[in-house]
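Single chain ahead, written as structure tokens, the form predicted on its own.
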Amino acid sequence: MEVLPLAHALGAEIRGVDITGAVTDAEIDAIREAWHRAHVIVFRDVEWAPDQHIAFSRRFRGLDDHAATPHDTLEGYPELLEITNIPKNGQPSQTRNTGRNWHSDYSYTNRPAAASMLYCVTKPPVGGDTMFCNMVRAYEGLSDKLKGIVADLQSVYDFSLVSGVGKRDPEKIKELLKINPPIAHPCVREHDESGVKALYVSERTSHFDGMTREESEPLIKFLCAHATRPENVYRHQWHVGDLVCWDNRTTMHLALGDFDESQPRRMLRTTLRGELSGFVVPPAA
């Protein structure tokens, strides 16, 4: 197995493993470790059917049904989102500007995700590139002063805020927003498996538990902008057949809008389900 970094921050494409066939248990411990030190990992040329991609998915963790956001899943797949702007039943796509601001997936729920799998299958000519940031790299270049007022505060995370809300059916968001009420998370989190601490704030968060929306908005700003300087980002230039793995309890991702939005584009996703976290918080002022 071949792991070649793809970028300075984070970033790497595994070579010399069949992930579409029998892949043994040190093939996945080796993927596991190389994950945990780039936190994204790519790999090309994958064909495959979505049963192939669950399985795969499974070797790492539990997968979520999707259940916060039951009307994106692929049919007869509770385990795999479909991610595309092709028109569903003669309507547009609810999925079709998923991933605009900086986030990490399933932060508006008590389950964050752990990490997630996307496949490309269909994509344009050119453009919808993703971008990738390094949550551990952002908060260890945080000052000792600020680590510590970090370390005390909950990041809330409201769905009000997710991309293409706005653009989605009215009643399918009256549903999403009373299944994913606004839920506070640890500002900095300890990875579940590898130890290492990461900050834990991004566009969909609303505030900090405890301050106003009016106190929190620079923090907020000044943490992300720190954490996606282009020094600390990996951007990711899609091909068909492409498999983008990236561990969203040290990562957030942005997806570009930057193609022709009359060509297909489609993506299908595994979510590796997170730990129970957080507490739901009533709305800031």
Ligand code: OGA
Second form
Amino acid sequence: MEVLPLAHALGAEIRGVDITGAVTDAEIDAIREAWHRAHVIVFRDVEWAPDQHIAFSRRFRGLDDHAATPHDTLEGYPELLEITNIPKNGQPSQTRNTGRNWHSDYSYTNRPAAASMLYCVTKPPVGGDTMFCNMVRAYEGLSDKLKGIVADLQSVYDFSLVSGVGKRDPEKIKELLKINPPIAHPCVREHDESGVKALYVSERTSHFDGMTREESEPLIKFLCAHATRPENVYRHQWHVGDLVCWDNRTTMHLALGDFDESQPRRMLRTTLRGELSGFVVPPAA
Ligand code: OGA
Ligand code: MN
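Okay, that is the form predicted on its own; can I get the form predicted together with the ligand now?
So here's everything in the complex, that chain up top.
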């Protein structure tokens, strides 16, 4: 197995292991270790069916059944989210604007996603890239004083800040807001496998618990800008057959709308289920 760095801050390509075949436990361990180091890992030229995608993902951790976003799963596969701009039953796809602000998956639930594995089925001729940033480096780059301040904060995640909400079916949004009320998680988290500390705040954070929106906004803005500085980012340009796996505990990501929307883009994602976390709070003042 070969691990090739893709960027300075995060990201590595893994070669020399056929993840569509019989992968040994030792290979899984080696992949996991490379993943903890690089935070985002990429496999190329993967040709597989939904069942194989699910089976490979399960080798790492239990999978989320996506009950927080039940409308977005692939029919017959609750373990697979379908992210596409291809219309469904004559209606615009509900996931066509998925991921258009910096975020960590399922932060608005009581089981923030541990990791995600996104597979490219169809892509536009150019663009449709995804960017990733390293939240461990972001945390480590803060002054000791600010590290102390954020250690005391709880980030409140609000489903209504999910990108493209205004473009979704309002009835479905009402239902999703009921399933996913605003929830507070620690602004600095320790990784449950590697123990590393990472910042946990995003463009889906409405405020810090106990503070007003007005008070919180400048700090949220600063922390997001600090985390997403170009030198802390890896930008993935997709090819059909890429499997990109990211650790949601140590990264944020952003799906760029840098493509011709009339061209089809279709991705399938498994979600490695996270630990129970957080407490439900009233919306911000
Ligand atoms: C996701 C997501 C990124 C993309 O699948 O969680 O944010 O580029 N999508 O489709
Ligand atoms: Mn996402």
